[in-house]
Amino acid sequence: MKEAGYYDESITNGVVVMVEPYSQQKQIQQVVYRILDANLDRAREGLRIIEEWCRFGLNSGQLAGECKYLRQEVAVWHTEELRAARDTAGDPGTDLSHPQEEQRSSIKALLQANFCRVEEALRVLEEYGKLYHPKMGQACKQMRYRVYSLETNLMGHQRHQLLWRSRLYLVTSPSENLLPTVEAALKGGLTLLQYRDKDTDDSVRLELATKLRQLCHSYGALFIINDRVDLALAVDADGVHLGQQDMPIATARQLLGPQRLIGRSTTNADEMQKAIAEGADYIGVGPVYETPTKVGKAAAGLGYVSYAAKNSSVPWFAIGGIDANNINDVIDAGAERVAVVRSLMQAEQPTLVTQYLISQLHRIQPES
């Protein structure tokens, strides 16, 4: 047999020609079958993970039915002709391993990883899968762009549904016990964060955000940004918080993305149907009382609260003066989530009394 790349004037005019082969082109074959094999084995896996997940986490018939459609599609590659090549045993990337993978730091991680699990796998079918079939190529770039928004809806979804579920909210103030407070009320179960510095150098605040955007991730709660949209995306926060004065919120969605929250700051019944108009994920409602933390701006008052009980479509946070000592009457008045800043960040023990709060919030409400 001659060699590959061999001269042959009588068949090509004197063209050198490279020629591969027979048992070449079946051994590169057999590497394409293992690789595609390999490839549709991880994405059938990352796609089941993230179907667990949707199906028993957020109870979303929609989006454990896409997962369910995308490993069947996965599935219908998967031949028994590319099982066949496969070889466990002399497969070196078996032993292969990264600290990263050997653990999980929250849900939110998990998902993250099966998902560029299933995208990476994905991409490899695409350009592999043109050796094996003229049609598998497109079918895996399509795929893998329904991934890419399977993503942005379930990490979208998962934050609403931890919104729809927190009912403290804990707004920051300048501290030199920032995170150990911070720590200490995720600790007593609070579930969604924001970070408000509006005087500090924007290094430290990147510094500060991004320790914590670790923690609150690490506890399982969502970290927002007051103001500061470019903050927000540098450090990968869940969403910021919008006054009357700053951007648009079609600007910032713009910016943000769809999977993101935002909040907005209202004093008064045309301002929240304003901003629930205009797409605000949740809203503010207060100040309820007067505080140090909006000088100069007059209370909304209880009556306030009530409206937005009766007339919100979004979550709102009752917000302003609220403490241990009067937390009640806000509750009375129809609040079922509230925010707070003295309350926790000036408090002792802010564990304690992050769980007073909380219970109190989870009350029966008193019928009227």
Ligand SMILES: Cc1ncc(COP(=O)(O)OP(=O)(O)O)c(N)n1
The other form holds:
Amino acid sequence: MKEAGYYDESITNGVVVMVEPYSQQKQIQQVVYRILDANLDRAREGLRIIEEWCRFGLNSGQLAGECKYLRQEVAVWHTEELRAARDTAGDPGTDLSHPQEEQRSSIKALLQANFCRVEEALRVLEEYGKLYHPKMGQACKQMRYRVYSLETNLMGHQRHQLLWRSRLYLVTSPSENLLPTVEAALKGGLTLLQYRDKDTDDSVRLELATKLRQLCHSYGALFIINDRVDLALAVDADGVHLGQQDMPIATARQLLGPQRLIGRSTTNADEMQKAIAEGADYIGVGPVYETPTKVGKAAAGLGYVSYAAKNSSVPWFAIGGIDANNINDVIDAGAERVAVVRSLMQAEQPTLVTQYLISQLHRIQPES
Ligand SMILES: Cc1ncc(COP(=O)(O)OP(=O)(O)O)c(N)n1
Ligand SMILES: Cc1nc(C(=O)O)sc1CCOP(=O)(O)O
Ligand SMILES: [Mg+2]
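Could you switch over to the form predicted in complex with this ligand, since the one displayed so far is the form predicted alone?
Whole complex next, starting from this chain.
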């Protein structure tokens, strides 16, 4: 590669520009080379960490392939002269680490930290690369945008995988013990929570939703907001649950983007087909039994559960009046997933009830 020519000229168009003596030019060049070398390494390492999760955690050849492609694109710029500039012993940065780098609360946090690392490294490469090769800045900029897309796709993929794996869905009701109850359920293996509160001030909703999102994500669980797309965006929730009277799915999708989850309540076959056609990521199927939590809504019954078992192409959750006593009837009707409010919000031992409900949902389905 040609040496950086920026330091060579003393007069350009009759204007005197700053010139460093040759020895200083060389020194500056070495510094630029070291910056490029360090950040090329950083970008590749971060991509490799993300790639391993795509490959072994998500089993996604497509996402892993994109990581590998980006790693190889980065490697093209890692020339011998840049590697030769490395001086690890003389680098004061090798001992510097932030406490947050020493602990990761979840895979999501680990991935996000590494995406940040790759994106930052590419930004550095974009700027300093302009001093090295006329095409390096532009190439790194394009890679950075590809990494942004990869991040969006991967996070969406993660959410969908966890949604499919989730058997039990806790929908909250207002409670003095909201956070401890939710945490107890998370300890029991809950991976999907919906914050539902029809009568509280928005300031309180915002505060509680923020805390619940943090709590859920620290346990690697998905966090959904009932009814309110604006609140879901404000607290960076994983998605929103919309009933038949709530916002149309298409409008919510426009606001939330393709990667967040949208659930829809359904009570009959027509509503189910419409919700799926409109792009719902999952559906609620109920009420299976009449319930005081949703006063005035007639039961759809176990017949609708059986219909859903045969016809739904998206994950669906039987909901309404389900508890430890009748869950096996609902499972026998074909349900693999259920959503509950009172069974957990009013449980004396939410961890144990969560474990019990999940264990029943994992039992082998009877032959039909
Ligand atoms: C999982 C799940 N299923 C159904 C509902 C009910 O939604 P909706 O009909 O909009 O009623 P409200 O919950 O808003 O009163 C739900 N929330 N979650
Ligand atoms: C919020 C909700 N939606 C329903 C529906 O059928 O759409 S039933 C329901 C309440 C479920 O509460 P519990 O588990 O306490 O019976
Ligand atoms: Mg609603």
